[in-house]
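One chain comes next, on its own, written out as structure tokens in the form predicted on its own.
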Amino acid sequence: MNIALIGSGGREHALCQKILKSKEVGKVFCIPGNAGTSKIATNINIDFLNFKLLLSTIKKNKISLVIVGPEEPLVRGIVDFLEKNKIKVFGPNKYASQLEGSKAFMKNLCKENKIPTANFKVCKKKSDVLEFLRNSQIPVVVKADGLAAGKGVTICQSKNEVLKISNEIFLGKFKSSRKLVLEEFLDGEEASYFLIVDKKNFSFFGSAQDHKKVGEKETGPNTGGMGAYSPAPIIKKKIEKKIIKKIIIPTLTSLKKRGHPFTGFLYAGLMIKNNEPYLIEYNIRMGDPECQVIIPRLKNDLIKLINLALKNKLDKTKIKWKKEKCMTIVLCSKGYPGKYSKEKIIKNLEKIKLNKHSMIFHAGTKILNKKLVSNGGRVLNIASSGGNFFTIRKNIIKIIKKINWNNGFFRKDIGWRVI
């Protein structure tokens, strides 16, 4: 069968390169890809937004599945639209894509169904921010209530800060909505925990930890992620039996009930606090970087376990994972998350002899006049996998010092916490 890949991140490399492992899959096409997967499989440059244009496409392709990897097109109903016109599509529909697209709506669904959440408030004024911030102790978290690429998220530390931020979203910030929530801060560890889902059944499908600050220590602003490293140590089984029963079979069986039932990935991003998990958001979606350290460790068959999904028999298999751990640094463009150049020749990537436990996954990537230039930037995600963090994150770092990239930096100290 031929495939579609939506997306064109580092998430998406990795997806492809599993993907074309299964035994049943004919041809894969990634729309629009980057210059790792085009190295792979066929990229297609086109706005996948375009719904329109994309089933033209997907048609004259005889594609027969399609997987989307990134939120935008989920959040904007790709899933209802290709339904409708009998393609075969896996991710959730537009209402459930909701639990990621708006802060609100899955706030709302968390006090509904008395699941465990930092306390909040949803505002739409300036009025509603002086009202949470009388009651509320600082630092206070800021969230746009819409998609805002992983850069909609500040932890304040002023209540001054709190009104400035506030006020830079109520004015249009981020183009998705005008509207916010405030949180409480909620000290702990951080970590996400995957599942694979229908409308039946779920399975874990992994944990991990990401770090999302830019620099090291955790300080600077917030990135989509700067390195991420898989099993999260923290989650250890009774945590994971809470982590179910108070956050997930709550979420899955009020949206059931609602007449939306979930399909697809759904990773729920937690704190633990006190042996206590508490739910900070949902992704609806594979991470990025956690997929990256969490398909290489994945001894299934990924189609195979998306077919039966798509036939609500995921009971009907195991999940199987690897022993071994696994991690990845992401090299950036200097100057991300803010200004940044693009285009720049990354030159020695050919030269990299790389053995079976590493991987150079590709992110914001391009091929201009047969040369391979930056994109974005998260540009490549440097992952290895072994038995211990310490051992991985040094080969990795091996990697990209011979990568020897001058347009880039990255975080030397991933997995600071486990290491």
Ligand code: AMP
The other form holds:
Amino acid sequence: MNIALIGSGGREHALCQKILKSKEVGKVFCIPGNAGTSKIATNINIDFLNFKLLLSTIKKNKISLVIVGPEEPLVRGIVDFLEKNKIKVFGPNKYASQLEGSKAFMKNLCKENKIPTANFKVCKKKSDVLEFLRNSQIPVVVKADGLAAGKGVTICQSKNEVLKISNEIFLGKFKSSRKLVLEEFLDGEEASYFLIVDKKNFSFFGSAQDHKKVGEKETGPNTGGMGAYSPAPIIKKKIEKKIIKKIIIPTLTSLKKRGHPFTGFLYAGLMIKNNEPYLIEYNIRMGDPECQVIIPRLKNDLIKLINLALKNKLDKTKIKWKKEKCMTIVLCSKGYPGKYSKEKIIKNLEKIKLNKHSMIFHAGTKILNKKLVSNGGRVLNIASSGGNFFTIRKNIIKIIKKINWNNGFFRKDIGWRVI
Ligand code: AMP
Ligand code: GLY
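What would the structure be for the form predicted in complex with ligand AMP, rather than the form predicted on its own?
Below is the whole assembly, all chains and molecules, this chain first.
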């Protein structure tokens, strides 16, 4: 079976490596992929948001299964489009994708089903904001309703800041929506909980914690993620039961009742406060870089699993995990998440010998004039697995020092909570 994998990040490189280990796989095409995927699969450099072009590429290459990495094509309805054209695709449809594509949709679904989440108000105009502020305490969290490439959330320390940020969103700062959600601030420890879901079943698909802030000690602006580790020790059995009972089941049941069951990977971003889980956000895909620490721990054949999910038979298998822990540190371009240069040569990568516990996943990389160069803010993910996070991190940092890329930086304190 030929497979297309949509996306170009570290997540997709990790998925691509895993897919290639499957017994059910013929050729793998990465659309568009990166320098890492080009070494192990075939990259096709087209705009995957051009669904018609994507369809003809799929047909030309006799692709019979499409796996979608990032959220944007899902939110824009890639699944509905491909299914209408009789192409097998793994991911949620456009309706269910609103769990990530619209904060207002997600929060209203929570309210309707009594799912624990921060108190909130969906706002369309200034008077809505003033009304929420009258009854709330600072800090207040302002969230753009639609997709905002990780830039849509601001934790505001004054009411004036709330008004300023809200006004920018009302005026169209984000193309995806002019609505916003105001939320009370939740204090606690964040963790991510993943599931693979079909129309009838769901299975646990790993837990992780990531570091969103660019600077050590959780300082500076938010990023797509500077590093992650799996499993997340804070998700103990008792808390997991609550997550499933109070958050996951009501969400999936509600979508089913509305006639739009969720299928695909579901990522619940949680805040754990006094041993109680609160839903902060849903993502309708694997996380990046969380995927890079979850996939190396998965024992099952991923394509077998996805094919079972497409037949709504996830209950026919047991998902098994390796005991080892896994961590990844992201090597970024200097300047990220602000302005940074691209096409900087990365010289030493081929020379590095990795043991079987370590992996380098490419993210923002490409080949230019036969040389490996950077092509984004998050450039490489160095991952390693083992018995304890302290040794794992030491190994990763050793590898990064060998890469010795002058144009990059990374956080040395990934996993501080567990080390
Ligand atoms: P989101 O895009 O909703 O995940 O928000 C991005 C980040 O903002 C989260 O990972 C949290 O660190 C933070 N955040 C979002 N909502 C809240 C909240 N209600 N209370 C505290 N922190 C929040
Ligand atoms: N690492 C956060 C995300 O994938 O949304």
